[in-house]
Each structure stands twice: as structure tokens, then as C-alpha cells.
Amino acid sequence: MLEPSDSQQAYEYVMAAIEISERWKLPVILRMTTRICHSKTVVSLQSFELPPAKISYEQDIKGRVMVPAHARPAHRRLRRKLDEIAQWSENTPLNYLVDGDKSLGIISSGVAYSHAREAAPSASFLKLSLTYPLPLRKIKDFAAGVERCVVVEEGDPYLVESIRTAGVPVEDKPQMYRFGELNVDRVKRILAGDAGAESSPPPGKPPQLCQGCPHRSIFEVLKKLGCIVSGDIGCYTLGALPPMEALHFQTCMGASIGVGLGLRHVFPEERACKVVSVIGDSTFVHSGITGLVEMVYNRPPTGHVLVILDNGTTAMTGLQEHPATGRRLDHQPTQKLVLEDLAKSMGISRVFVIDPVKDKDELERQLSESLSLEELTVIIARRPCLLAAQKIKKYEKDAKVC
């Protein structure tokens, strides 16, 4: 695992993360955290000389298919490679010391490293940027040559606990600072052991739907019929917030038809059928195709209700395209994967495609009636992102020209 600290590193990383992977045919993890994310500085572009690609095929069954008795060996072979990385962590650069004060030393990684080098500037620091496996002997050369050695991370003590467990003695922060980002104030009341409380950060403005978005009309019919909505990941998630509240289940990616049919196979009939699915087009292509079998397979008593909203894009993560777009990542055409159809050839026949602005009332009648059905129903609730809307109409204008 590589911690990148700022902009530069997290672009350098990257080519570091492949080396690494390919000189050891292991994954790699590259952990962004939140304010690496969401901060730009100043990067330098280098040359990266990468080898020509060998397009080969090696047959290696052994390694490539685990079942028990190429597993156990497989295993031995992982912690082979993992005691090698760790003893070249010991000298690689993405490691290093910065020559300091001795009276303090500070072990750090990621985000929490530049915050502690604007808290102490003139202490002595150890920058761990493979955290995984870490660097065991250049960590307890470090903390012995420093009269005090504080380990400055975010989120739990993950980089304290493996160097106690290894017997080196180092100061971990208060509880209190486990919660929440760090920024360099913190990082000096952790230096100076105050665990006293802390000012109230200023309120800020919560994320919402945009103005005119597609899916509040859904949610305020939803709402409005007093659903219990499974819902998923994606832009509309933000349904959950005030002043719609009409999302009240939320797991991980495609998870809203399994979680969804779970509520209608235990709940007592009249709450049974006031739960309804809600999942985004991309997201349904991605991993929610299976939840839809699994309801025409596993049907419960009430029937179901699942509403996708389609969009027409990758909203939450940038506009892509996805199979159900009919382009391909560079917005040029290909074969469509037609919702609707897929639903209908699964057996299911009431299918609907409703524009949610344009008929919000018949929206809310067919909804209605849907859960008072017995029935499995899929709404597709069509209309595009306002975000996308003039970027798909190009789309589609280059490719009839095309």
C-alpha cells in the first residue's frame, strides 16, 4: 500500500505502484484520502520510460486457479514476496527521513505528514509512504535516535499498532483525534497531549440535488406516498437529506433490489408493500442486474416495485457512458443495452418508461397503483442529466452525421 502526502506524489505514485505490482506480480493499493482528493498543487510532469509491452500468454494453472491445494502453497508463496517487499522497504526512497530537532521525532504517512510538517517544522520526521508492509528496522533505527517519537496518522491506529506490536515504543494521539480529518492545528494540539475540547467547526452547506435534477420529482412522489425506499449509490442518494428524506436504506453498489425484496419477504403485508428499489441506469448495469433476477427468481408474496432512474449517465462520478447509453467511453456509438427489454425478457410485463418532470402525475398514479399490486413492477423513470442533457444531444447529432 502506497500513501501519496500531496499532488505530486499521488501522480508519481502511480508508476511506483505498477513497478511494484509487476516486479512482484502482486495489487498494489493506492489510498487516497479526502484532502488529497480535493486539493490541487503544482505538479512537475516526468518521463516515464516504461518497457515494451510482452502480449504473451503463460500457462500457469497453479497460480491461477486456487482451489484448496493450490491455495495452501500460494499462500507461502504471498508471504515470501511480502518479506521481500518489506526488506526493500527498508531502502527504498519512498521512505525517508528529514533531518531534524532529535528532541522530536514524528512518524507519519499520507495527508497527516504535510500537516505535521507546517505543526513542527523543525522536528525530525520519518515519511512512510509504503505503509504496507512497513519498514520495521529503518522505524526502530528512527525512534531510537529521537528522545520522543510520535506516530501522526488519521482515522485509527493503524501505523501505532504495527510498531508497538513489533516492540517499539512510540505516542499515539487521544482517542478524540480518530474522528474526523486532521488539518495543522490538530496535528499541534496532538503534539502538545491536549485532549481538551475542541471548538465546533462552522456550519456548512449540506449537499443537495440540483435545482430542476430529474430525480426530486421522484423522491417528492415517493414521499408523498409514504414509501419505504431502498436506495443505492449515486447522486440521488443525497435523497436522504433533508428537505426530501425519502431514502432510508443505503449499502453498498446495487444492493437496493436485495435489500428491497429482503424488506418485502420479512415485513408484515401492509408495510411489506409500501417498499419500493430505487437505482441509478449505471448503477443497475453495473451490479443491480443480478438483484433484478434474484426478484423475478425469488418473488415475494407482495410483489416489488423497483424504480430506476435513468439518467443517461455516470452522473456522480463525472458523466460517463455506460452500456445502457448506447456510446462507449469516448461518446462514440455502440451496441445499446435497452432497459426496459432486458426487464421484459426476464419475464416480467409490467414495465413502464415515464418521463419524471414532464409526467410527474402519471408518475405518481402508476406508482400508486403498482404498490397496490400483488405484482412485480419496473419503472423507469427517464429524463437526462441537466448536467448532460446538451452533451448527449451533441452526442447523438455527431453520430447521425456519422
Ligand SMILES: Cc1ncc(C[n+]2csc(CCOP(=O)(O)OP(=O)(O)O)c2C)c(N)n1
Contents of the next structure:
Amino acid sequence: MLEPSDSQQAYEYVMAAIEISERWKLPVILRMTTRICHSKTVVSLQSFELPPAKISYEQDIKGRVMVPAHARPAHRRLRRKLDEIAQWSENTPLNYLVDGDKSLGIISSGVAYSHAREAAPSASFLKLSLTYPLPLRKIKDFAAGVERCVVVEEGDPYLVESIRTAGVPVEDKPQMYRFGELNVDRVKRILAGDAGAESSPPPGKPPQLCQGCPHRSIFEVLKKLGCIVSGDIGCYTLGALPPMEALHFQTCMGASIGVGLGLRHVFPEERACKVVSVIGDSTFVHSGITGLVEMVYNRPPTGHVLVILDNGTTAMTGLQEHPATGRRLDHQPTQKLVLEDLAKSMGISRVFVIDPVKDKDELERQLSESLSLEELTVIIARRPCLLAAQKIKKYEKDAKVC
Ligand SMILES: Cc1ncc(C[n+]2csc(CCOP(=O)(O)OP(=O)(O)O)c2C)c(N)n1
Ligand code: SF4
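What I would like now is the form predicted together with the ligand, since the data block earlier showed the form predicted alone; can you produce it?
First the chain shown before, then all remaining chains and molecules of the complex.
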């Protein structure tokens, strides 16, 4: 696992991760945390040696098919590789020392390192960028060479626990700093051993659905009908926040259907028939389809209602295309996955396509009727995202010209 501390390292470590991965044939995690992703620092571009354009293929069944007979030796290989990487990590420039005053040594990683450099500019540092497996000899030597050694890491105490387990006495941060992000002031307090109450941060502006977002009218209807809504991840997750508070569950991408079905199965009947699953079009294509198969295969006694919020794009992550838009990521036309045809092909007869803004009354009527029937219903609430609507029109026009 590699942990960058700023934009430059985020850029460079992509290539470092590829090199490690290619050399040891292992997946490498590039651990990006909130502040690294949401900050900007100057980046100097570098010329990297790219791997050969032509990939050669060699058959390696024992390495690529993990039946038990292959998995047992693979486990030994994995441990061997991790030992090798741990040895290599003792000398790689990814883990580096910053000379300073020996009265205070700080072991740090990720964005916490940048905060710590600012909080204690004259201290000695061991900056760990390869944080799994750890260079324990380097860490021991560093800790032995300073009077006081503090581990400054954001979040849960992974580094400090691993280092202490290896028998190296290091200072931890007080428990309160385990929660929330660190910043320069908090790191100063950690170094001062200050566990006193912190002033509360200024209230942030909570995110909201855009004014006029087509998702809004759907949540208004769901709320009006007193639905128990099993939701998913996308712009529409904001339907959970006040004043709407009309989305009641969200677990992981695609879980809305399975969770909704589970509720339908275990709730008493009068409550079960209020459960609705709500999922965005992109999320549905990504990992909701298996849930729809389950809905048909293990049908709850009260049936189920699924609403697919088809705004014609992947709004939350930046308006990307997906298989149900009929365009590839570069917006060029391709075969379109037709959501209503897919649902019908699974044997669901009650499939409706409704514009949730123009035909809001019809949406309410149809939802209300569907909740009263013990059947399987799929409602596709189709209306483009406000931010995507103009672009979609242009892509469609360009496609016609071609
Ligand atoms: C496993 C996983 N991959 C990627 C993401 C990032 N992500 C968040 S929302 C989202 C898709 C949202 O699109 P859609 O469901 O169409 O809803 P919209 O934002 O358009 O309302 C993605 C890919 C994630 N949360 N989880
Ligand atoms: S970006 Fe689109 S989907 Fe997201 S809140 Fe705004 S209008 Fe709604």
C-alpha cells in the first residue's frame, strides 16, 4: 500500500504502484484520503518509462485459477513476496528520512505528514509512503536515534499498533484525534499531549439536490405515500437529508434492491407493503441487475416496488455515460441497454416509464396502486439530470448527423 502526502506524490506513486505490481505480480493499493483528493498542489510532470505496448500472454493456470490445490502454494508465494517487499522497503526512497532536531522524531504517512511538517518544522521525520509491508528495521533505527518518537497518522492507529507490536516504543495520539481529519492545529495539540476539549468547527453547508432536480419530485411522492425507502448511492442519496428525509437505507452500490427485498421478507405485512427500492440508472446497471433477478426468483409474499431513477447520466461522479445511455464514455453512440426491456425480459409485467416532473400525478397514482398490489413493479422515472440535459441533446443531435 502506497500513501501519497500531496498531489506530486499522488501523481508519482501511480507509476511506483505499477512498478511494484509488475515486479511482484501483486495488486497495490494507492490510498487516497479526503484531503489529498480535495487539495491542489503544484505538480512537476515527469517522463515515465512506459511498459511495452504489446502485452505478451503466457498461460499460467496455477497462478490464475485459485482452486484449492493452486491456492495453497499461492499463499506461500504471497508470504514470500511480502517478505521480499518488506526487505526492499527498508531502502526504497519511497520511505525517507528528513533530518532535524533529535529531541523530537515523528513517524508519519499520508496527509498527516504534510500537517506534521508544518506543525513541527524543526523535528526529525521518518516519512512512510510504503505503509504495507512496513520497513521495521528503518523504523527501529529511527526511533532509537531520537529522544521522543511520536507516530502522527490520520484515523485509526494502524501504524502505531504495527510498530508497537514489533517492540518499538513510540507515542500514540490521544484517542480523541482518531476521529475526523487532522490539520496543523490538531497535530500541534497531539505533539503537546493536549487532550482538552476542542472548539467545534464552523458549521458547513450541507450538500443539496439542485433546485429543479428530477429526483426531488420522486422523494416528495415517496414521502407523501409514507414509503420505507431502501436507497442507493448517487445524487439521490441526498434525499436522506432534511428537509426531505425520504431515503432510509443506503449500504453499498447496488444494495438497494437486496435490502428492500430483505425488508419485504421480514417485516409484518402492513409494513412490508410500504417498502420501495430506489436506485439510479448508472448504479442499477453497475450492480443492481442481480438484485432484480433475485426479486423475480425469491419474490417476497407482498411483491416489491423498484423505482429506477433514470436521469440519463452518472450525475454524482461527473456526468459519465453508462450502458443504458446508449453512448460510450467518449459520448459516441453504441448499443443501448433498454431498462424497460430488461425488466420485462425477466418476466416482470408491471413495468412503467414515467416523467417524474411532467407526470408527477401519474407517478403518485402508479406508485400508490403498486404499493396496494402484491405484485412486482418496476417504475422507471425518466427525466434527464438538469446539468446533463443540454449535453444529452447535443450528443443525440450529433449522432443523427453522423
Ligand atoms: C463500488 C463503488 N464504485 C463507485 C462509486 C462512486 N459512485 C458514487 S455514486 C455513483 C453513480 C451515481 O450514478 P446514478 O446511480 O446514475 O445516480 P445519479 O448520481 O445520476 O443520481 C458512483 C459510480 C461508489 N460509490 N461505489
Ligand atoms: S446534478 Fe443532476 S441529478 Fe444531481 S442533483 Fe443536480 S440535477 Fe439532480
